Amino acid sequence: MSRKVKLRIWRGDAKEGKLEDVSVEANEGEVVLDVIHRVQGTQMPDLAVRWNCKAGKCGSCSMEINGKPRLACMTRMNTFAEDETITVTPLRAFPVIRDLVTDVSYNYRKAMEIPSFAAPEDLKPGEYRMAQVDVERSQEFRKCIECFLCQDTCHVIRDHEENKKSFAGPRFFIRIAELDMHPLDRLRNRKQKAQEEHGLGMCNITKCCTEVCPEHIKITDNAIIPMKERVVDVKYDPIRWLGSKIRKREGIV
């Protein structure tokens, strides 16, 4: 069973663009990406759209659907009213390349600024051992598919271009949190660096990032807030503050 649906798709590039209306068939069980592909195949052959797995695991088809950051391959057509016009636009927080494709390289630059896992010097690969409870603590954060919907909806990035230089964003706060929780990681100042170098203090925990995460990662409650609390402990507890100064002076991280 099929029905006609109305789409309003943003067309353009970094210089200019506009919303264009189109009517297209939608079949039972289809998702927004299916319908966009039908538009691409029948009416707009030059429509640019990024996608890959069509299974909600690659994060490629991130876009804004009726103003909300979503994965097009996981947004079912039957969630919209039959007479509703579905507006599809590119991620607003990042520069448009063409049509629905944006330049998300900002996120990869931020990823390169975070030091990788620092392995214990006295252990070889394959000799690492950790308790199951420690594995489970950070397992949630490894579910991230890097769709960057959390980055797009974060108002610190979305509404303030000037913040991108000093703010890593929620995707990378969960990366730092994961490494900070790792019992074998040798770098012990990750949370302080999150505050001092990656803009953790700029987050005011509105939880908008958690709301759009397709993997249902509790970004705010399980990563950002606990890190903020630990930073405050170190910064304002006089004994811990003194200890951190001594370790820093002696070159212990």
Contents of the next structure:
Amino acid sequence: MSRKVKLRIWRGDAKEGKLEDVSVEANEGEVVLDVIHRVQGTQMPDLAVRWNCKAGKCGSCSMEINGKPRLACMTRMNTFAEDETITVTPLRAFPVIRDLVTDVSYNYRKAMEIPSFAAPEDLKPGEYRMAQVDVERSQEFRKCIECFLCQDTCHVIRDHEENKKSFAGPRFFIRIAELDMHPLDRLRNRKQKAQEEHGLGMCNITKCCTEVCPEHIKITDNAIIPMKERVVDVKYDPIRWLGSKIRKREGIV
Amino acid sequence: MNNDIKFSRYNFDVVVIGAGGAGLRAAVEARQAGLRVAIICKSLFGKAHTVMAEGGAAAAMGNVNDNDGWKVHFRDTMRGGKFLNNWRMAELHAKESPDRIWELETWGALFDRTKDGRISQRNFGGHEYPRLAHVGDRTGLELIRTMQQKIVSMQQSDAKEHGDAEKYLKVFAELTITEILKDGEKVSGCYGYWRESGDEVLFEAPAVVLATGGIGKSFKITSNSWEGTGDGHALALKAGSALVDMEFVQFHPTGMVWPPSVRGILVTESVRGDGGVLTNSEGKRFMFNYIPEVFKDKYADNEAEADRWYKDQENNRRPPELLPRDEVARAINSEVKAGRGSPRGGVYLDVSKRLPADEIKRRLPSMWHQFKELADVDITEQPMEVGPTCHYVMGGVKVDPDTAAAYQVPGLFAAGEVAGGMHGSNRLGGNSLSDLLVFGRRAGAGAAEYVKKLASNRPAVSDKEIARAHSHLNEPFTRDGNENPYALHDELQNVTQDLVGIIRNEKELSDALEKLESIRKRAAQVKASGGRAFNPGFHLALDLENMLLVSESIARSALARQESRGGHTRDDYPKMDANWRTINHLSKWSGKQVEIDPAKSSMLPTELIEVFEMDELKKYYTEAELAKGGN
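Please give the other form, namely the form predicted together with its partner chain, since only the form predicted on its own has been shown so far.
Time for the whole complex; same chain goes first.
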């Protein structure tokens, strides 16, 4: 069962670009990425689009579909009305390279700023013992496929390039939370660093990131809010404040 | 002479092509040996096909059943591969995979746990004991993310120590390598282009590790992502090395069959490991009819016993749904051909009757998600429709088992799916993730040792080599012609799917070779339209050459092997023949076509012969071999 659908695709580069209308076949059961590939194979052979797995597992085909950050491989064509024109544009928070492909290097720079897992020094490989319930909290965040849709939608940086320098974004707040909740991680000041160095305080909990997450990770409720609450606890607890000054060391305990 | 060729130049000790599990593990090892390492990924960092591995990584840690050990794992691997495996690779793999898994925990990996807090292990086809370390059904993502984060942590240390995060370990994302460069016999570097800009790049490096993964995109129905175009296989062939046993291609028994856009996408074997059963349109569990003679004593021949096995594995034989993948794929193929398939040409896979809904969602979260969102099927209530999909190539670059050094090209190494030998004629599920850790590490170490031995005697990149690479890379723009790369790719996929697929014969394979030849001629007329910047038509034009080489290699090897074994089934030679076990097929590139060179495969050494019962060995080895005894 095949029908014609109307697509409006943004084409251009860092300098200029415009929306172009195309009409293309769509078959039963197809997703937006299938239709974009058909456009590429039959009408626009040089149409730039990132994709890899086509199964929602790699997070490559992130784009904005009718203005919403989505994975093109997980957006089914039958979710649109028959005569609807589907508008496909590149992620707005990142600089365009070409057509639907953006420069997401911001995210890789931020990844470099997050201190890595600090392995326990007294345990050899094979000696790690952790309970399933204790690893599950971090495992939720490790489901992240790095599609960066949460970064794209977050209004701290979506239209505020100037905030990028001091704001790691939801993807990296769950990275920090994941390490903070790791039963065997040795670094003890991750929440404070999130607040002081990675811009946790700039988040005003609108939950937009959670809404767009294709893995349904509860970014706000399970990572950002608990970290914010505990940062406040530590900051205003005078005995812990004094303790941290007396011990005179940061980080490793 | 190169004044008019514009390219950027980098110099490293080791260049790793491919940023999946094997490539990243190789890079970690080479950097830890003190070398300067470049990692090249065709996609963004962290997107390689390893992310799609679902079930787990096989390692005989014995956490769930302490009868397990490396010898049992070795035995299962050889059985699964129908004894065509390179035994030394299978031995190293079985011995070293537990250490490779434990090491990942020290880098931050969080596997699912047993009750006593150790790494949990699950059942899988062909493995005698629960053996697969896993994280739900997204184990590959955990592996790749852990190693990606390990790379970042090493870069952070370098930044602290040397003031530069990328001087010693640099990731080149969205860059494709099109040529291995040589100085005489030895590797001197490699050449390619940035996908983003189309700009050309030269890497001067005495050691290159191929870790480019598989070839699935040569087939129409595949679980592979677009990257699986056999780049490393083709680079090795053209550099003068050899591919071993390319006829063996694994068709995973359970890919999605509907909707058409996701046809081929993997449905993890864990569904069967966790109790899923296969039924045909008559509602029968057909796998009981397909237990081959060699496996009769290990697999239950009735439903009652098969069902009891999930509770009591000591006293019951395994359900036949857990036979090695080649057996299950052929069985499904036969059922569909016999008219007992589902309406959309597959069979049914049902886990909903075995496990409560919550348990299914916990153990198989991404399967639940994938079917719910893409097929409107709730697997906690309904069966899935599944059918075979091209999943993995057992064949690959012929390597030295201990160092991963590629055959006949000093300085070239290969690990992971692109390397051949380890899995023989059929790979067991779970052995891929452990393979890429074990041999990724060995390739990194092998490359490091090679570079250190060279000392200052490094091969040089000549202007002539640069000119050759530059000219080849630009052909899609410079040549005359009007062939569309997308249409040609489609045709290639139809040829391999229809004529070099699960069931093969002489006529169809010969036919395939003729058609491939004509596609090759037309591929020389492919013209890329548009500019150089992020132009997928240009990228595909170059990838197409690799897929053609790989397809030819598979078809020629398949035509030469006149028997059926593992991932190679001939309906004109339906039996396995011990005389053929003594032969490995080497594919070599003559400059015009792929040529097949039969080579003698080696006999097990005495201490490994003792792992098996003589009765079993008699099914696989010739009388002459067994009379002579071990090596």
